[in-house]
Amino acid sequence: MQLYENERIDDLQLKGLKIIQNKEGFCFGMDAVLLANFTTFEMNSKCVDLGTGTGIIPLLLWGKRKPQSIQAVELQPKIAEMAHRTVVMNKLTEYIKIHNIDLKQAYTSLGMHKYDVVTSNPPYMPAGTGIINPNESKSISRHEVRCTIEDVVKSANNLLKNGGSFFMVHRPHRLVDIIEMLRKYKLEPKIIRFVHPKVGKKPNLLLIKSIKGAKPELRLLDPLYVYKDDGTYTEEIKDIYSSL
């Protein structure tokens, strides 16, 4: 498999799967791993991952649950091409397709209202807030430069069947924005789990599941704690990573 400057191959320790990453670009983090672990579906499901980046979420979903197919959408051409090489390297082109398209128009290429599951690990920060990374790829991945929460949620609605599920990881301080947009586009929030660095610290991530066309009834799961007081991973985090 051809590698370009600053690229490396990482072993995911999951059914022999490997991923190409660029150390100068945006590499996947724990949020992607937690989202993949949080996402549930039947084995014959058709899935879409919006803003797939390196393709980590499709790889983990296939390795853990083997959906029928995963359409992975990525705006940035170089990252999409790298994700495609990862799929080829893992001999998964029959199951995972990388689409170098804007998620706002994903339904025009992938079709409307035909998918069981949509996942997304979108940019967390509104445009114009915080420090914008001078690396364009990283800034697009972290800030809402090319898409907003509304764009992501609207796209999920366009792609999902009625009764389909949308799973997303985001920041707790955007929760009001997230719920407002989910309900605007008929995606009813059903499950939320807050992720805390450790006991006694405020959450810095949230995992949320919504269902298209469902009736209101929100369930809060027990918090997920990442680190123990001694700085090592909690048993639950170890279990999540050991299942990779």
Given for the second form:
Protein chains: 2
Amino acid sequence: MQLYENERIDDLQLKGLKIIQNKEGFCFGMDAVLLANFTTFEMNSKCVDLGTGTGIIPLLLWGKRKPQSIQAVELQPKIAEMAHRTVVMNKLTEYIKIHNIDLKQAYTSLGMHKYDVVTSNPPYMPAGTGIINPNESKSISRHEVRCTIEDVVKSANNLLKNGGSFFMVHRPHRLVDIIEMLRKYKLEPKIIRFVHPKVGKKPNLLLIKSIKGAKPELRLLDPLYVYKDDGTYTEEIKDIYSSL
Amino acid sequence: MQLYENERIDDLQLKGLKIIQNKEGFCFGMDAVLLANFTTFEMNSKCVDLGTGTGIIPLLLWGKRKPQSIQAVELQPKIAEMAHRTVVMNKLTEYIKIHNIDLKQAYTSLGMHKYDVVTSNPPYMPAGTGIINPNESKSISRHEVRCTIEDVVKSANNLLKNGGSFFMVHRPHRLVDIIEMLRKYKLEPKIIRFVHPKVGKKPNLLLIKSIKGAKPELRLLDPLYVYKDDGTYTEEIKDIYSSL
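Switch from the form predicted alone, shown above, to the form predicted together with another copy of the chain and output its structure.
Every chain and every other molecule in the complex is listed next, the one we just looked at coming first.
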């Protein structure tokens, strides 16, 4: 297996799956693990992951319960190529396909309204602008972040069947924009789970499931706490990681 | 002071304020106390309370920090009359006025776009339908509850100055509808606080502050827990009640 500078192979401790990551930029985080854990689907589902990065979400979904297929979309050529090598390494090319395309046009390659599940752990800041910290240029980044949420949601709408599910992880301070966009694109928010760093602290992540064309009825789940007071992971977080 | 059958006078333990309540139907709850605690305003503010019921919110706002005036709107004649007697009893007729009008037409009596603050602890089920438990007729009540949120939000928009604040308490499962309506009527959600019955449990109330015409930027506050594991109130709830 070819590895480039700064790349390493990590064992996911899940059904023998391994992942290539780049120490300088493209390592998956807890967001991806929580999103994969939050995502529910049937065995024969056709799935799409928008902005797949290392390909972590498709791998985790595959390890959790084999869907029929996962189309993974990644805009940046180098990252898409790295994710493709991960799929090859895991001998999953028959099931997981990496597409080096823009998620805004994903439906032109992947087909419209034919998928059961779309997942996304989108960049919380705009891709391709070169701005690492959104606070460096607040007004530009704020504007472009808004575009990104709309792009992702619109793309999910284009890809999903009626009744299909869209799972996303994002930041709670974008909740209003997220909800507005989901409603705009007929993806009705059905389940929200807030992730809090610890008891008593405001949430810093939100997991949201929407169903295309569903009737309004939101359910909030019990909060997920990441750390105990002593700074170690909560039992629930340990369970999520150990069930990887 | 005239009292009718089933009425009683309760001491709010706040600057000598007292309130008339009806044991059979119209007693204020923790929702009102939390909303009044959550509401912030300047001394010279002109306020409106939509769906005031017993008049508890105006009394608590008055006790907290004297606003210039509070117009309190109540549709149901008997409750409005009871609230008026409470205002008289407290010698606050100069500052708090009870209006027995429909909140949908409140701006025609109270004037458009001239208020700094609007508060509302709206019925979570539709007023005037005779349905006490919304589960008794789910589809009708669900539909009419949606109307009610839009009515309240639209009325707040009609009453508020640009830059004025709208404070509401509601149920978290209506979050999506609330956010959609607030955006529709140019009341930008700025602060949300979820109220959880206890640590680890999903929220059962939400407090939301919106500002008319403001730019998007949502802040979530740390969660508010009502009960400790032993079933007694948390220190924060005790503090809120003791600062009444």
